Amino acid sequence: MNHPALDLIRQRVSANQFDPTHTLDDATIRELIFYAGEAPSCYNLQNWRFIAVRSAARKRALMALSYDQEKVVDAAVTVIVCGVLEPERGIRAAMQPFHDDGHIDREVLDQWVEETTAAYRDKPGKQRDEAIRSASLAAMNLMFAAQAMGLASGPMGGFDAAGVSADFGLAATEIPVMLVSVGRAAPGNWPRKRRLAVDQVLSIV
């Protein structure tokens, strides 16, 4: 099946080499994060936050916390993708527009809040799992949005999470899940690596 959106999936590579002269303006960064926030999340929690690290000084600080990966400073921006714990605290605000648009009544909204609270309150393991899951889905959306906009992206899991949390002022309820560098690709990136065949990873039962 041929479709432009499917082509984006097959064209995207994890870039390590970025053009250090390339920059992104506020509007473009905001657009990238808009599409990142279009990702799905359980109960519509939207339990994520993004820190776009663009200034030279802050990129150098982040590189030092990322085991000196140069793409952090060479890319136009590196986004700290955070998952948020205690997501039940924000569910009413997240679902209020759905109510205001007439899709659910007050009773359903209250029930939604109650069910979400029961699912996550005082359950740190489940909160952490959901924070990582939601942030990862948002990060993938961010990378596909970058690809659609003609930009390269490179995700990173190698960084000092405690150091990033401290240096970039994350709240106690925020987990830095992933870094995603975005910018214009420079020469020297590897081509796309082969994926495992479908039959190696699929069981239909």
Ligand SMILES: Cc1cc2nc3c(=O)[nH]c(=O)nc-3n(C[C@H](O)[C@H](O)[C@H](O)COP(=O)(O)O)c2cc1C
Given for the second form:
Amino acid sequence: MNHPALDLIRQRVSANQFDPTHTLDDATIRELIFYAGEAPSCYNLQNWRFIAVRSAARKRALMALSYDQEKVVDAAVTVIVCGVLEPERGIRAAMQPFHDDGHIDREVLDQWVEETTAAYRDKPGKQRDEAIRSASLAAMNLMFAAQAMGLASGPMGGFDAAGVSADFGLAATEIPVMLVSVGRAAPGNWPRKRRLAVDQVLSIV
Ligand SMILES: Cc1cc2nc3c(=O)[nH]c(=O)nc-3n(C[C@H](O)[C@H](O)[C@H](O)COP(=O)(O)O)c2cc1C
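Right, the form predicted alone is done; let's see the coordinates for the form predicted together with this ligand.
Up next: the whole complex, starting with the chain shown before.
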């Protein structure tokens, strides 16, 4: 099947080399984060937060905390994609607009909040799983949005999570899940790597 969105999926690469002279303005960063936040999340928790690291000084600090991965300083911006624990605390605010738009009544909203609270309160393991799921989906959206906007992206899990939390002032309820560098690709990137064949990863039952 042919569709521009499918082309994006087939063509995206994880970039390692970025043009250090290229910069991104606030409006573009905001647009990228808008699309990151369009990702789905369980109960529409939206249990994520994003820190766009753009200044030279903060990029240097983040590079030191990510095992000196140079793309952190070379790329125009590196986004710290965070997942948020205790997500039930934010669910009413997250779902209130759906109520206000007339899609659900007050009773359904209250029930939604109650179910979400029962699902997550005092369940740290489940909170962490959900934080990582949500942030990962947001990170993928961010990478596809970047590509659609003609930008390269590079995801990273290689960083000192405790160090990033401390240096970038994350709350105790925030986990740095992934770093995503975004900018203009420089020459020297590897092509997209081959993937396993569908038969190797799929069971249809
Ligand atoms: C969760 C995650 C963590 C990653 N961590 C790093 C990293 O720390 N440094 C790095 O250079 N690449 C990292 N990568 C990039 C992968 O190596 C890359 O996505 C993979 O080799 C496939 O490459 P391709 O998408 O260009 O085909 C990471 C990717 C993911 C999804």
